[in-house]
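A single chain, nothing else alongside it, follows as C-alpha cells in the form predicted alone.
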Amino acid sequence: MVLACWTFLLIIAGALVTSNDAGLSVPDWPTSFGSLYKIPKLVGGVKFEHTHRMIAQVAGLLTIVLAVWTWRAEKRRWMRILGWGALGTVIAQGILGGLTVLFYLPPPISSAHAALAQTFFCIAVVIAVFTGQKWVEEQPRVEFDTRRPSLFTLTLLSIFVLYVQLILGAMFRHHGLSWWPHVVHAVVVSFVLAWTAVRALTVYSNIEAVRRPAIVMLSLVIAQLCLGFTAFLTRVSWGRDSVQPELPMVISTVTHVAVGALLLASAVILAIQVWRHAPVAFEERLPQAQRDPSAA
C-alpha cells in the first residue's frame, strides 16, 4: 500500500513536470547537473524535474524492498514473480525517463514513459490487493456469468480503451499528436466504461467486491469527463497563446492525469474481482449431451 500511494505521488510529480514544460530543466541523466547526489538549486523548472527524480528514486528503493521481501516471505509462486515483475517495470520506467532527457523529449518515448508509469501503478495496486488480509482469508462468493459479452470481457475491453486513451493523451501532452483523437476517443471510453459499470451494478450488486470498484469506476469516469473538459478549455482554448503554462492549466491537467491513473487502477481491480467472483460459465457452451449424460 505504501508503494502504491508513493507511486501515485510520483505520477502527480511527473504530471507537474510535463504541465510546467520542465522536462529538460535538468539537462543530463543519470546525473543532475553532473552529480549523482548533490541537490541543485530548486528554482524554476528544476524544482519540478529534480523533485520528480528524487521521488522516483525512492519508488525504486521501495520496489526493491518489496520484491526481495515478497520472494522471501510469499508462498504463492505467481506472487513472487509479480514482485520481480514490478522491479523490472520500475527499472524500465527509469530507463525510459532517462531516454526522454537524452533524446530531448521525443514524443514516442515520453508517451511510453507515461503509459508505463500508470502500468507500474496498477501493478503496485494489485500487489496490495493480493497481499491484503481480505483477499487471502475470504471465501469468494461465486456467481457464474452466462451473459454475452461476459462482464469479464467488458472489464478487459475497459482496460484496453483506457490504455488507448492514455497513449493518445500522452502523445497530445508531449506534442506528438493533435487534441482531437484524444477527445473523440473519450466518447468511446465513456460508453465502454459506463456499459461495464452498469452491467456490474445491475447484475452483481449483491457482491460487494464487484459493486464497490464498479461504483468507484463510474464515479471517476464522470469526474474525468469534467476534468478533461476543464483541461481542454484551459490548455487548448484559453491558454493557446500563453508564453508559459498558467496555474489553471497546470492544476486541471495534473488533476486530469491523476484521476486517469485512479480510473485505470479501478478498472484493473474490477477485472480481478469479476474474474474471482463472476467467472464466465464456460460449461454453458458444451453440447447438451455433454452437460446432461442422460440426454445422450
The other form holds:
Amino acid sequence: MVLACWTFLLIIAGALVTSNDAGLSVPDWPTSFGSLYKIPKLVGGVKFEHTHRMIAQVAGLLTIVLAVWTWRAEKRRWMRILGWGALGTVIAQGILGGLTVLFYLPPPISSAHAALAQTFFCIAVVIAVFTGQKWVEEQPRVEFDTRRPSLFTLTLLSIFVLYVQLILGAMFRHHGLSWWPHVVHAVVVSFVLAWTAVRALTVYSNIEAVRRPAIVMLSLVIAQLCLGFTAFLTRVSWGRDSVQPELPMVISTVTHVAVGALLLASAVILAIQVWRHAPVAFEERLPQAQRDPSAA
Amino acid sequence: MLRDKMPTAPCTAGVSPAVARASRPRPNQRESVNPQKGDIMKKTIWLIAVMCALLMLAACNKKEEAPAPAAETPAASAPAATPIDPATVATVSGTVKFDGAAPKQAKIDMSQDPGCKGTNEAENVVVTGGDLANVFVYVKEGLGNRTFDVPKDPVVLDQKGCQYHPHVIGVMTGQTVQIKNDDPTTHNIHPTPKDNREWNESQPPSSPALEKTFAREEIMLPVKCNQHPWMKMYVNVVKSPFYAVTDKNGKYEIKGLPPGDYTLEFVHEKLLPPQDIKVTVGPKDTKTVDASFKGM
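Given the form predicted alone, corresponding form predicted together with the partner chain:
Then the entire complex follows, led off by the chain already shown.
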C-alpha cells in the first residue's frame, strides 16, 4: 500500500516534469549535474526533474524491500514472482527514464516511460490488494457469470482500451502524435468502461467487492472526461501561443494524468474482483459416453 | 492464481450452471526448490546488473564526449573562397513591417527562479511603431557554387536576465558560437535542430563560455533552456556571409554582395509563411528591399 501511494506520487511528479517542459533540465543521467548524491539547487525546471528523480529512487528502494520481503515471507509462489516482477519493472522504468534523458526525449521512449509508470503503479496496487487482510481472510461470495460477453471479458477489454488510451495520450504529450487519436479514442474508452460499470452495477450490485470498484471506475471516467476537456482547452486551444507552461495547463494536465492512473488501477481491481466473485461459467464438454449415466 | 484463499465451498448465490470453471488454480503450495530455476534467477540478476553497468558507462562516455566542439566543424580541407571584387560589391537594405494591429508582448513569469531578474517580456513578436524586429534575412538563391571563408570571430550569445541576447542570430556553417552565462543561476543550452546534431549542456554561473559550431545549413533552429522554459532563441545557419537580422526598428543591411540576381528570404520565428523577394544588383548598387508580415 505504501509503495502504491508512493508510486502515485511519483506519477504526479513525472507528470509535473512533462507539463513544465523540464525533462532535460538536468542534462545527465544517472548522475545529476555530475553527482550521484548531491542535491542541486532546486530552482526552475531542476525543481521538478530532480524531485522526480529523488522520489523515483525511494520508489526503487521500496520495491527492493518489497521484493525481498515477498521472497522471504510470502508463501504464494505467484506473489513471489509478482514481487520480482515489480522489481524488474522498476529497473526497466529507471533505465527508460535515463534513456529518455540521454537521447533528448524521443517520443517513443518518453511514451514508453509514461506507460510503464502506470503499469508499475497497477502492479503495486495489485500487490496491495493481494496482500490486504480482506483478500487473505475473506470468504468470497461467488456468483457465476453466464452472460456473454462475460463481465470478466468486459473488464479485460476495459483495461485494454485504457492502456491504448494511455499510450495515445503519452504520445501526444511527448510530441509523437497529434491530439485527435487520443480524443477520438476517448469515445471508445467511455463506451467500454460505461458498459462494464453498468453491467457490474446492475448484475452484481449485491457484491460489495465488485460494486465498489465499479462505482469508483464510473466516477473516475466522468471526472477524467471533464479533466480531458479542460486539458484540451488549456493546452491545445488556449496554450498554443503561450511563452511558457501556464498554471491552468499544468494543473489540468497533471490531474488528467493522475486520474488516468487511478482509472487504470480501478479497472484492474475490478477485473480481479470480478475474477474472484463473478467467474465465467461454462458448460463442460464431456464426451457423450461419459455424459450418459447408463454408460457408467 | 488469484484464488489462493478461496474457500473450498464458497457460498454460491444466483445462477449455477452445470459445471463451473474447473481449472482454477490450486491453493498455496511452496514448491520444492528447483536448482535450475535458482540458476536462471542468478543469471537474470547478473544480466540486469551488467546491462545497468553498460548503460552507466555509456552515459559517462556520452558526457565526456559532449563538450568536444570540433565534432561539427567542417573538414579542414574546405574549398578556397571564391574571390569577390570589392570594387563592385553592392548593398541591399530595407525595413520589415508588421501589417495589422501590433500584438501585445506576452509577459513572462520568472518567479520560479530568484536568480532571474529579466525584463519579463517575451520576444517572440516584437513590433515597435509597425516595424518588426528579429526577422532573419538572407540570400536564399543566386550565389551559385560560390564558397566563402568562415569568419574567425565568434558570434556571441549571452544569457542575461534569464533571456537570450540576441534573440535571433545568424551564423555561417562552421563558425563558432560563443555562449556566455551572465546570470547568477545555472542555465542549460539545448538546441533542437532538424538537420544538425542535438546537444544539451548546463552552464553554471561564472563558468567559461561554451564554444559550439553547426555543420549544416538550417533556418530558425530553436534553442531553449529546459530550466527556464520561457527562454527560447533561434540560430540561423547559412553557408554565405550575406545575411542580417532586423533590429528593433525593423531595419536590416546586407553588404558586400557581388553583382547578380538573387532571391532574398525573410523568415520570422512565428509569422508565417517566409517571404521570398527577388532582387537584381549591379556593380556598387545600393538597393532597398522592404517586406511585411501579416499578423496571425
